[in-house]
Every structure is written in C-alpha cells, then in structure tokens.
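As a starting point, one isolated chain is supplied in structure tokens, in the form predicted on its own.
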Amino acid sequence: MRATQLFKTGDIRTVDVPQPVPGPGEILIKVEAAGICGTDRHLYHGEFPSVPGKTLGHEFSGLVVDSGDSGIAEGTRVTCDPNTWCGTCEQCQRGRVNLCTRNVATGIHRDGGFAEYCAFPASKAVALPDDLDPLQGAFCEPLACTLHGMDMGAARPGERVLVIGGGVIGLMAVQIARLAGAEVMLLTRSASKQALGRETGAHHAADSETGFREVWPQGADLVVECAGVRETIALAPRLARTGGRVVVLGVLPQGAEVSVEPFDLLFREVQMHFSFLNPFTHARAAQMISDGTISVAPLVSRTITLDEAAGAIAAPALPGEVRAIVVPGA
C-alpha cells in the first residue's frame, strides 16, 4: 500500500509499505479522509518532537475492514482519537490524561492516517453515521481539541468573545462561542476567512487591532488565540478586557518565545490558559459533527491524493486555505 512518511526533518515521501496487520486490541481501517494539520508542517520542519520513519496523519476517519476481537462491525465508519493515554502515570491518575507522560500519539509516535490503511486501537475508535460525508469525519479530532480549549475559556451568554485566526480551529471556536450565546468576533487578515467566519457564526470580523477596537474599545471577555503566531499570542492579552481571560490554542514551534507584560496582566487580572490535545472530548466532537451542530463542510478548501500529500505538507498552506484533505482512495 502507499503511505506518506516522515523519515527525518525535511524528508517526507509517499512510499510503498506493507499493509499493516492489526495486533491485539486493534482494528484495521481503510482510510477515507485525513486532514493536513499545522502540526504536520511543524513535524516536517523539526519544530515538534516525533519518531522518524512514521506515517503522519492524526486527523482521519475511515471504514473498519478488520474488526479483530473488538466487537465493532466491519463496514462501520469511524473517527480516530489519536491519543492513547497510559492510564497509570501520575497525570492520568489525576484525570489530566492529555498530560500523560507516556501518551502514544498516532501520526507522531505510531503510524497514522496518511495511508491507504491504518492499524488502530479499537478502544480509541468512535463510530460515525453511515451516511456522514467521509470528509467531515476528518474534522472530529481538531474539533475535539477546540472543545477542550473552549471548555477552559467557558464563554457565557452575553459575553464578548474574540477569536484570533481564521483556520480550522478558529472557525470552529467561532461556532462554539456562538452556541454558548456569546457575541463573537473573528480577527484575521484574510478577507476570505473573514467572510467564512461571518458565514459560520461570527457577528463581526476585523483584520487588525484597530478594527477590533473600533467595535469593542474595552476589549473582549474571552480571547481565543488560534493562529499560533508569536505576534498574535503576544497580542491576545492586550485585547482582553480588564478581568478578562485568554485561551491559547495555537501551536508555536518548540523553543519559540513570546513577550508579555506581567505588570499589565497583574493589574488588570487577565487570566491566561493554554490548551493541549483533546481529553474526553472526541466522542462529543463526533456527535456535534454527526448531528450538524458544528458545520465543517465549508471548511474543506481542497481534496488531494495520497501521492500529493508529501508536497502539500512540505509547502505552506495556500492563500486563504482552511483545510486540505487527503483522500487516499482518489
């Protein structure tokens, strides 16, 4: 079969590999759709730790073709929660499973979904409706991560929520904040993403701090940083109102540093939180996509073949692109 593997920093190729054989507790999935995440590009550039020689892809869904002893019916469409916590370390015992010291991340530590087939832990597969568009199943993982961050931010009805960044995470955060009853603004320089933000639930859109201040001069109750850029992470607490809060969902390269002013955060009592992975949110994300509570169809910018995946990961995202989806069967 074909699979897109990262052999070392800057060396990603789609190659022929043996079809995996599921081990104990695993199922075999025929991958239908896998999203290219910013983390995949961080991995390619050596900006995020990974195991060399693994198949990338942690946002994917597909059909079960070998259920092993799982009890999952073959032919079931599933979404794949990529994080397998150990359950026994101190963090897991505290319920902080996303901080597990022995977490095994599919697409980083073990072979992932940029392949025709993937052997996957049955316990981490979540069933999807038979009639769900396979492309939409690939959005469950990023939505699960977004839900964790938005749970931390806890937007309330009537609050003002600013979302910085018009990518997949940002546009999902817009929808979640709108569902919470908040007044929502999307901040992004991209005109096309501003329009998409309005389409998916934002009341306002701005392209700069100046544009933001024209609408909300006192700042936002909650600022959700989804861009993963030094400048926007530094900007986020400045745009929070006195007594407000910030949640950082964006991922910077390992080792990157950002300057903030503790005096300002102290005297305005601005809270800053950082959100990591998807603890106990994947099944909720799958349900919200399955029942249409969260709209993901507008977030598909393009579909590509498996043989095009390596080049797409090695290159920057196209202008205005929200999500490129790899379709191995195409």
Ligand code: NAP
Second form
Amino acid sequence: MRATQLFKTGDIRTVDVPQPVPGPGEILIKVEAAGICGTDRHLYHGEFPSVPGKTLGHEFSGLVVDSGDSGIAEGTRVTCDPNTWCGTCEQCQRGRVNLCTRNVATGIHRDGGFAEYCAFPASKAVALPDDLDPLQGAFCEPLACTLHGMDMGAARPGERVLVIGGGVIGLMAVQIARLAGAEVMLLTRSASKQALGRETGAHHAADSETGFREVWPQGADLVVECAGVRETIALAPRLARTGGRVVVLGVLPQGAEVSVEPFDLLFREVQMHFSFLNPFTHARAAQMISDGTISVAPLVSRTITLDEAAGAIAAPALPGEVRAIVVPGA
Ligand code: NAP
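Same protein, different form: I have the form predicted on its own, so give me the form predicted together with the named molecule.
Now the full complex is given, and it begins with the chain already shown.
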C-alpha cells in the first residue's frame, strides 16, 4: 500500500510499504480522509519532536475492515483519537492524561493516517454515523483539541470573546464561543478567512489590533490564541481586558521565546492558560460533528491524493487555505 512517511527533517515521501497487520487490541482501518495539520509541517521542518520513518497523519477517520477482538462491527466508520496515554504515570494517575510522559501519538510515534490502511488501538476509535460525509470525520481531532482550550477559557453568555487566527482551530473556536452565548470576534489577516469566520458565527472580524480596538476598545473578556506565531502570542494578553483571560492553543517551534510584560499582566490580573491536546474531548467532538452542531464542510479547502500529500506537507498552505484533506482512495 502507499503511505506518506517522514524519514528525517526535510525528507518526506509517499512510498510503498506492507499493509499493516493489527496486533492485540487493534483494529485495521481503511482510511477515508486525513487532514494536513500545521503540526505535520512543524514535524517536517524539525520544529516538533518526531520519530524517523513513521507514517504521518493524526487527524483521520475511516472504515473498520478488520475488527480483531474489539467487538466493533466491520464496516463501521470511526474517528481516531491519536493519543494513547499510558494510564499509569503520575500525570495519568492525577487525571492529567494529556500530560502523560509516555503518550504514544498515532501519526507521530506510530504509523498514522496518511496511508491506505492504519492499524489502530480499538479503544481509541469512536464510531461515526454511516451517512456522515467521510471528509468530516477528519475534523474530530482538531475539534477535540479546540474543545479542551475552550473548556479552559469557559466563555459565558454575554462575554466578548476574541479568537486570533482563522485556521481550522480558530474557526472552530469561533463556533464554540458562539454556542456559549458570547459576542465573538475573529482577528485574522486574510479577507477570505474573515468572511468564513462571519459565515460560521463571528459577529465581527478584524485584520489587526487597530481593527479590533475600533470595535472593543476596552479589550476582550477572553482571548483565544489560535495562530501559533510569536506576534500573536505576545499580542493576546494585550487584547484581554483588565481582569480578562487568555488561552493559547497555538504551537511555536520548540525553543522559541516571546516577550510579555509581567507588570502589565499583574496590575491588570490577566490570566494566561495554555491548552495541550484533547483530554477526554474526542467523543464530544465526534458527537458535535455527527449531529452538525459544529459546521466543518466550509473548512475543507481541497482534497488531494496520497501521492500529492508529501509535496503538500513540505510546502506552506496555499493562500486562503483552511484545511487540505488527503483522500487515500482517490
Ligand atoms: P493554521 O491553519 O496555520 O491557522 C492559523 C491562522 O492564523 C492562519 O490561517 C493565519 O490566517 C492566522 N495568522 C497567522 N499569523 C497571524 C497574525 N500575525 N495575525 C493574525 N492571524 C494570523 O493552523 P491551525 O491548524 O488552525 O492551528 C492553529 C495553531 O494551533 C497551530 O499553531 C497549531 O500547531 C496549533 N494546534 C494546537 C493544538 C493544541 O492542542 N494546543 C492542537 C492542534 C493545533 P491569516 O492568513 O488569515 O492571518
């Protein structure tokens, strides 16, 4: 079968590999859709720790073709929670499973979804409806991560929520904030993403701090940073109102630093939180996509084949692109 593997920093190729054989506790999934995430590009550039020779792809869904001893009916469409916590380390024992020191992430530490087939832990598969558009299953993982961050931010009805960054994470954060009853603004540079933000629930859109201040001069109750660049991580606390809070979802390369002004954060008592992965949120994400509570169809920018995947990961996202989805069967 074909699979897109990262051999080392800067060397990604779609190659022929043997079809995986599921081990104990695993099922075999015929991958229907796998999203290319910013993290895949970080892995390619060596900005996120990786394991050489693994098939990438951690946002994927597909059909169960070998259910092993799982009891899941063959033919079931499933979404895959890629993070397998150990359950025994100190963090897992404290319920902080996303901080597990022995987490095995499918698509990073073990072969993932940029392939025709993937052997996957049955306990981490969540069933999706038969009639769901297969492309939509690929959005459960990013939604699960966004839900964790938005749980942390705990937007309340009537609050002002600013989302920075109009990618998949930001456009989902906009929708979750709107569902919470907040007044929502999306700050992102491109006009097409601002338009998508308005279409999916933002009351306001801005392209800069100046545009934001024109609408909310006093700042936002909650700022959700979803751009993942130094500039916006430094900007986020400045745009929170006095007594406000910030949740950072964006990932910077390991070792990158950002300057903040502790005096300002202290005197305005701005709370800063950082949200990592998807503890116990994957099933909720699957439910919200299955029942249409979160709209993901507008977030599909293009579909590509497995043979096109390596080039797409090595290159920056296309202008205005939100998500490219790899469809292995295409
Ligand atoms: P993405 O597609 O790269 O979206 C980020 C968006 O931010 C871009 O589309 C860009 O849109 C906007 N942006 C960039 N620079 C900006 C600036 N200076 N001002 C305003 N907007 C700016 O990424 P994504 O997939 O949505 O993910 C967002 C971040 O979350 C990434 O860093 C990703 O690695 C991270 N992430 C974190 C978790 C977690 O568990 N914490 C999980 C998944 C992803 P414009 O061109 O319109 O500005």
